[in-house]
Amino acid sequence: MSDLSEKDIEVFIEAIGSYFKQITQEAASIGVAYLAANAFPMNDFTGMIKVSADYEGALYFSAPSAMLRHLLTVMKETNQSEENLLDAVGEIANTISGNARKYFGENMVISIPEKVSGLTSKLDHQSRRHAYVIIIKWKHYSASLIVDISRIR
């Protein structure tokens, strides 16, 4: 198994960057990148994308209520229901995760988007001792991508 080289965490750090510059017309910030082996910083809604084939793990977006809402506002989107907010960070998750997949190549498959409210601080399987987790600054809100993916080829 091989681990993920700082260009490719770049990776995920510039479609995050990419998605808010498009959808909003301005850039979210990365406020802090470090590694933890659990309790991960978990918001009100978050966006999992499992990856396979020659790598394992998966991927997660989580963002507060109120982030999603005004994106959702900047989106000129009326129904702020709590299915649209989970749309929203399933749309977020599976956009970063399909930005990577360009670059890492047909050999990482992605899922469709899981997307739940409400979850833990610990994550049922991980497939890194360490995921990366990159604090994004959009606004006055945060949100966290964690990056819990391992080559295994």
Given for the second form:
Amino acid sequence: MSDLSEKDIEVFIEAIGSYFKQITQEAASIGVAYLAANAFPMNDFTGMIKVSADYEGALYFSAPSAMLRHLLTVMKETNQSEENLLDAVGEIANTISGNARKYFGENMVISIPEKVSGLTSKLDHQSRRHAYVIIIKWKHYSASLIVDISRIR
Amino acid sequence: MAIVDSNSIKTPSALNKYRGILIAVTLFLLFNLSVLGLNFYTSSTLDNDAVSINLSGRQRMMSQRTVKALMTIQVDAAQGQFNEKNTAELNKVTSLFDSTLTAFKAGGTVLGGNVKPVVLNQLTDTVAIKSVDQALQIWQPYKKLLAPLIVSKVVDEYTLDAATTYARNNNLALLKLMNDLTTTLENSTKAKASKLQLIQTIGLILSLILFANIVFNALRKLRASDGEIEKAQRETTEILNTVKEGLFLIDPQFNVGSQFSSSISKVLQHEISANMPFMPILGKLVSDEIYASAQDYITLLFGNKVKESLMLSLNPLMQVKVQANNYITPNNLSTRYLSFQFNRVVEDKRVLHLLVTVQDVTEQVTQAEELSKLKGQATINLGLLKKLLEADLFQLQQFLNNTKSGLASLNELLANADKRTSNNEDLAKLCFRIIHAIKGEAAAIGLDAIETHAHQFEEHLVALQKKDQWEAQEILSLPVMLSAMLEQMSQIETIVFAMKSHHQSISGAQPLSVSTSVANNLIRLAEQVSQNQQKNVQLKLNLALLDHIDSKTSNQLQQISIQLVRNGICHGIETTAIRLAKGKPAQGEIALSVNISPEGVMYFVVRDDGQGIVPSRIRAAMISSGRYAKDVVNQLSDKDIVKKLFEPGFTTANFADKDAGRGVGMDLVQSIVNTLGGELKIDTKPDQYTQFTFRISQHAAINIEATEALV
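Since the one above is the form predicted on its own, can you give the form predicted together with its partner chain too?
Everything in the complex follows now, all chains and molecules, and the chain you saw is the first one.
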């Protein structure tokens, strides 16, 4: 058994990066990466995917509404309702999930992404003692990718 | 709990159990039957005797009727008359008398009183036989004399006279003989009757005795078996009241039996009573799916078609998660795990009951889950465990605290990396300093695994330091490595916590003093580094004052000591050959001492008798390492060269190993001295010594009173 490696985590980040690159011609990049035990930097809208099989836990992509509005604007989407913002964050979670499926194969069973607004800084079911927090930068915005996934087999 | 064997129950056969009673009853019946048989036989003899008595009585009458008929014929003949009736009477009576007398003699059938033939047995009694014989002697001539009178209607006077004369002469004798016969037969019968009575009386008494014996034995047996049952019941009750497991039987209708362990209600969290249906109770505990499979399983067990052992693995209730409202403290919904085992109770190849054993296995399951979690985290290194067990608890605890806070600071650095103006190289250096301190401490307490881990971390940081731009993977690698270290630390923390509680509970022994603990630690470190560097070094320690200063300061002094001892061995102390060549003792010495002046100034001195700090040699080493340009090095003053020692990343080593070569040790020392607010002075003489003196003034935490004696 080995824990998640930087290569494993990078898969999630690459997914986000290439999503932004594809949609906005401007890739999102990694800001900082650190560990958090309880206070997680959640933003206004969060896309969440749960994993099972050889892994357990969940992954959160949490973005501030301003970032998502900007993204929608770039996508020429005028309707910036909360529903659309949630859809945007869900879309990103979906992309992460697609890439992860490709990379991890059948070893990681990935749930359908859930979209939530206003998550607190605590996770409902924390799998890792210390989860990875990766701050993703796009333009001058910062979103959080929280990887609370541990390998169980 | 041992599984109750479910083989067929061997009941002792009823025949065996009651053998004694059965034998007694059989004997009783046989005895009674034989008495009855005897009675029957005697009665039938008595019947025969009664016939004999009757007929012998009739003989008396017949002899007199013969005489009467004869006399009547004679009177009629004297008057010249003849009555045929008289002749017929004579014929009848003589014929009856004769046949009866002959039958008495030889046995035979005669006409009875009701003119029906009766069997007359031959007499056996000698007296009676004698009477009959005598009567026959009288009767034979008598019969001959009477015969002409019976057949002829003409009465011959002479014949008649002869007959009457014979009759007169012998009638009384004949009557007496018949009387005697009757009396003899009566007496014989009486004797037989008395004998029968006696037999009956004895039979009755014996039969009563036998009966009493049977009753007594049966009662005794009954009492004994009642006692056994009572004892067995008492023992069963004791067992059922004591066992922790829930034990009960269920019948083919799935009802709970009358006997069950008192813990069952607690285990199932449901009041249980006899004949209560089991399935509804189960239904409240488990999901519908498990309930359905449990029902099928139990039905299959009662079915008796499949071997019990083969069905063990199919048991859906082998370990089942139950959620039940705690009936003792209602509304307390708690998740528990129960294990149900079913064993057949078989008699005559028929499943009578199932013995159900229920155990609350919550603790085991929880423990197993925790263990598997622990297993999932990382493999526990047995070597690490051994080192932990050997280590000094105080040092371990200090190591844990320092390392935890060190790693937390490292994480803080990572989290705020983008807010700092400094570049990645600086970030790597800062991380390096933290990891280096952890590495030093780990080495000092002998935690090779952590030391190696930290060393790898350092190597990674060295690689990163050289890069201006970090790729995503490189940025991510830092928290990944940090996470691995944290996981390892968390394991150690768990073990240390267990060790501490175990230690406290078993010994209550005084922990080592801080000075002893630090001393042990430094000695161990010195031994290890000397061995690695193939040098011969002895430590001389005077650290008693550490027991009287605050733990933070003593901890930091220890960290300084670790770095300086390591540096002293690696860079200061020469190899034995060189020392001997220089005329110095083969064994090098590093002395560490903590002193306090009367003014309350604390001095921490580390002195080695090694090669000293010689600027010219350092210059040469810097140039030969290839890291520094010759021109630059030559331009530096001696003071600058010594200052270089404290710069992060400065090293003259051509390669780095676990002990030295990273150029971080002195940088770390300087940073700790700065934190303590002290001054550092270096004295050195080539080939003689190097002395580091730390002056820590007016340290608030020093217990002046306690240290006065030491001053």
